[in-house]
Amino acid sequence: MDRVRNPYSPGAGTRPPALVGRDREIEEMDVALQRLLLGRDGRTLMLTGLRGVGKTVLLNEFEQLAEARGYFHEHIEVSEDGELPSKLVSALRRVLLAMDAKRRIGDRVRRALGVLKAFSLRLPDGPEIGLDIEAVLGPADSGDLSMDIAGLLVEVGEVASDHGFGVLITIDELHYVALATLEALVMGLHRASQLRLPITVAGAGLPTLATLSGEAKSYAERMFNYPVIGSLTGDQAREALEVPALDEGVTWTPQAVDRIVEVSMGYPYFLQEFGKQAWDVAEEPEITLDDVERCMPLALAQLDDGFFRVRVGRTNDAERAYLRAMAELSPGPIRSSEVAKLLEKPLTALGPTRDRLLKKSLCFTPRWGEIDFTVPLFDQFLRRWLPDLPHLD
């Protein structure tokens, strides 16, 4: 069929998988930026899942409920180094001018961006915020990272509440902020919420945000909702498939969208890659079982080469032994231990390259002394890549 009419296409326009099912998050999102509007406590999101079920692609959603909402938006995605305090301030930064830009508020917004300039200035790697400003000295640049967030987020805060306006920031990779900065942010969130002010924070991150969260401050349970994305169920699988189809004026036999179902596993991302190929496959305006079955080994291949391969070719021998000796044992939650006894070492001799895996969020730990994958079917993908499982010296 028309492969430009490809409704399974990235920016087709058509609601993707990964909002499929996701009605209640995005009401929740929708009423706490309203209740922040009116002066009330609104408990943002944090999203949880593996990787490729969809949290990116509902931060982006709820940043489209944000500008409906007379908010302003900016997005921050954190980086492996976990840096996020110089990306929050030019996050703001453009906040603050885009206010101004709207409104031509002047000396307030250049007295908010002086006190960013400030905090920039205690940071080993701060951003430029502008030679024509001066550092307004006193809310933010005390060294103390809580407090000087705090007096970041209540700065602006001030400026949006002074003229209508709400502010959110949606972060994603969050799992890869430090604890003592993850903490800062959450006490800075904690102060602005205390005075009302319509400025906020949505983040996603891996299944270890919500412990990262509870540790960093206790009551982050009482400021943000921690939703598990994961995969679909059969029915929400066969809306994602089906729906886009019919808009085209095209169908699925009900053996095409039950394989993809039981290939994919009803994760949003696989969904997507599956939907996609059989639509260019297919010659008729009814997608069957055999154009499914002739477009699995390009959408095994798109899959390996544009989403599990970028994950493991930063790994060495040692870490892709690890990953393959894990999916042996998979499916997981998997113990340590028994990833040590199937490679024949000491559990004391992976400890570091299980620690180098963890940094780099290819695993996670569900438990105490198990781990996992942090990609939905990793685990056949390296029994593809790998056939044989590799041996240690």
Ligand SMILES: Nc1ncnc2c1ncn2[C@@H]1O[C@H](COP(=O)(O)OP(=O)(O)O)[C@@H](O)[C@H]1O
The other form holds:
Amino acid sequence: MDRVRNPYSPGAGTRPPALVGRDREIEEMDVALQRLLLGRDGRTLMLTGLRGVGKTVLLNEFEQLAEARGYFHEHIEVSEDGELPSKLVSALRRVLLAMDAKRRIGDRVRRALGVLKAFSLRLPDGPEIGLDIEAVLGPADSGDLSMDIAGLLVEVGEVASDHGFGVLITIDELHYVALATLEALVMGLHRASQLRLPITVAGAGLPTLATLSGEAKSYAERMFNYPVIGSLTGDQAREALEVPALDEGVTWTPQAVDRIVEVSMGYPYFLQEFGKQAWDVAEEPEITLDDVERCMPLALAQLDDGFFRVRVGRTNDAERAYLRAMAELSPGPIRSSEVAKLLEKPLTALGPTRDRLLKKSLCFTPRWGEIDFTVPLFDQFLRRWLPDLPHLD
Ligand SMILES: Nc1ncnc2c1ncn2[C@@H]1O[C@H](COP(=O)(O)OP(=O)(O)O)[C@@H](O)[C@H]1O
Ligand SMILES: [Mg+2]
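Previous: the form predicted on its own; requested now: the form predicted together with the named molecule:
What follows is the entire complex, opening with the chain shown before.
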């Protein structure tokens, strides 16, 4: 159909035409933002879930909520190197400059920038803060990461509090951050929250997100809720397909919708991709089962090229064999011992391969001794891509 624009947009992180089934998370976050701004305690969210379920889209939603509630907001996307402190400095610097631009805060902001500068100078690759800013020693340059992050957050939180603002930093792909750094962030945030400062973080990551322990764990449990973001229910998935089309005066036959809900298993990214392709092949303002069947090879090819294959791009032969063996044993959590049996190798010999797959966030361990994919429907892709189980010598 080309008479109207295609309303489905399967780009990662792009806002879906209908954001379905996430009302509770949005509500919780909104309540937390309001409470924090009033100096009360409020739990923001740490979203976990597989790839393509809509974590990034939700973080973007939180940004909208924050702005509507009088917050300054910055977004951080952690990359595979796991680096966080220097990105945090840059984000906080932008927040300070934005607050200053709005209220001409002047000296107080200069001092806070000086605190950021002292912190940044200690980092191997700390961002440049500005030659005219003098480093302020003391609050955030002790060399103890959790104390120093606390110093940064308190500094920026005080400026915000003085002017009736809140500060929200969203952090995506948090699973790449090392445990010690994540703990330091939590400890730092805890300090700011003890002082009732309106500065907070919301985050998202794969289920491989480092598991906190001890003090950091108990603080984190008080400051965050950890909802698992997953596939949509059948009704929600149908709504995600039908609503955007209806807005354009287009309907789906029930069989057509059901077929997509079935093959996508309700995973948002796949719903969008199948919806997009079915829309493109449909010729009438009613999308039929026949349209869906005709678009299927193209939709799968798109997913293979654009979504799945990038994930296996940097795997070696042993890792691919391991993944393929997992696919053989899917769906559901897979016992590492079963993988070893299938590949005819001792469990210990496969340990390093398994660890690398976990480190690359391709897999996670739902329970001790078990392993599963972080990418939904990855087993189906692997079987298409490597029809035969590879032999390891
Ligand atoms: N609740 C939802 N309803 C409908 N579509 C959604 C929903 N959440 C996400 N999507 C769509 O799914 C795709 C993946 O979302 P994204 O936020 O990138 O996932 P993640 O960050 O979990 O990998 C995007 O194209 C988005 O538009
Ligand atoms: Mg994402």
